[in-house]
Amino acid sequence: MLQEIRDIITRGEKFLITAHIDPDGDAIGSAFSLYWVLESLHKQPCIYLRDSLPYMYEFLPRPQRVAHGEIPEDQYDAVFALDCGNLFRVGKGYEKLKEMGPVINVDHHMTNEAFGTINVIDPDASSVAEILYRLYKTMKVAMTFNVAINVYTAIFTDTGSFRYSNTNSQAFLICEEMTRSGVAPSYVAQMVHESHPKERFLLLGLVLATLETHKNDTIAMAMVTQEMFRRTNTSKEHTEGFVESVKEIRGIDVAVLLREITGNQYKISMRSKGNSDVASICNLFGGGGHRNAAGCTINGTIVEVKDRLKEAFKIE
């Protein structure tokens, strides 16, 4: 598969790179690293991300051609869909992507629907960036600083700073190589974890005040509402890492964060420790992800959403 992708890149000129809505560090770092690799090969890459770049990733070397909002319609030699379990995760207008060129689907989620013309799916990979790194090695491209810091950040964030169960030996080996290309781990950690605005912590205080636990304090739930966003002058991007904070409570096996989208729709983020499989729970609601990190969207009032979650977790 990687050889086939390499041949497509070698023959082609114009490429579109996209990733899922509400992009995280892996989606952004993978997309940006691929952009810089293609540009180094004198290609014409363009990135489309429906949502704007979260503030904690603004330190990454930013490509010149990044589109938000509307998909830039054109004909491409290939469309790279990164870190998307389903093509609709790209956002509005996703149906048109297959008309713009062959779709190359690169992902590491076991729930991926293999929607691409070419599908490279490896659930054992720590991140999409790890898979792309193999492609870069196949292509024998130079690991410039712009490529390296994006690859490092993608792996660093998707492994939870090397704390999650998807942290494998390759993750460490690749990141070690990226440091030899000029990446300073302390700098990346500071930008990702220690550069939050004050308002984020005001929001976190309100969220933690909603904390409730179930099943002998092994399952924790917290929620964030639109009213909380208004009171603290924040938005959904400020909630990144909140569910991990809840998971840090001693004895908690599963942490659940409910984020109000509208009064009748909630985005659910789940994290777990050990063998607790939250992907199977999210699958019940049309979502997906990994065993220890998954998400979904549930429609209904907050009472109805909580009741459905409690039923899924068999909470009495």
Second form
Amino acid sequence: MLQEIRDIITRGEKFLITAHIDPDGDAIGSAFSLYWVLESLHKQPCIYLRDSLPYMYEFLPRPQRVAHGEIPEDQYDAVFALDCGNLFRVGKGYEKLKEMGPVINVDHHMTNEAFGTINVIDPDASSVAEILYRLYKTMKVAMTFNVAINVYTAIFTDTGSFRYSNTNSQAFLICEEMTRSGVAPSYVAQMVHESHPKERFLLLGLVLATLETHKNDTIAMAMVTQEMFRRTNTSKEHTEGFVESVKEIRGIDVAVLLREITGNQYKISMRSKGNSDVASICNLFGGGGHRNAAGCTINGTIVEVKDRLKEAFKIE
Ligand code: AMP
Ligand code: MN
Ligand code: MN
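Could I see the form predicted together with ligand AMP next, after the form predicted alone?
Below is the entire complex, every chain and molecule, led by the chain shown above.
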């Protein structure tokens, strides 16, 4: 499969690279690394991410051609869909992608629906960047600094800074190699984890005040509302890391963050420790993800959404 992709890249010229809405470090780092690889081969890559980058990823070497909002419609020699369990994760207009060129689906979600013309799905991979790294090795491309820092950041963030169960030996081996291309782990950690504006902590204070625990303190839930964003002059990008903070409570198996999109729609993020499978819970609501990190969107008022979640978790 990787050889097939290598041949498509060798033969082709124009490529679209896309990833999921609300892009995280793996979506961004994977897309950017592939951009820099294609550019080093004198190809014409273009990136489409529906949403702009959260501020903590702005330090990454930024490609010239990155589009947000509307998919840049054109004919491409291939369309790379990265870190998407389902093509709809790209956002509005995703159906058109299949008409723009063969879709190459590179993913590590267990729930991936193999929607591509070519599918490279490895649920054991720590991140999409790890799978792409194998492609880069197949292609024998140089690990330039621009490629390396994007690959490193993707793996670093998708493993929760080498803390989650997807932290495998490959993750360490690849990241070690990236340090030899000039990546300083302390710099990446500082950019990702220690570059927050003060307002984020004012927001965190409000969110932590909503904390409730259930089932003998094994399930934690907290909530972010639009009113909290207004009061603290923040937005959804400032909530990165909140659900992980709640998971730090001793004895908690599952942490849930409810983020109000509108009064009638909530984005749910779940994180778990050990064997608690939150992907299967999010699946019940049409979402997905990994065993220990998953998400979904639920329609309804806050009372209705909480009731549906409590029912899913069998909370009395
Ligand atoms: P998040 O809580 O948004 O950080 O997402 C955690 C994990 O679940 C990531 O791997 C996402 O790709 C996945 N995920 C989040 N929301 C959805 C959704 N609506 N459908 C499928 N997968 C999702
Ligand atoms: Mn992702
Ligand atoms: Mn990922």
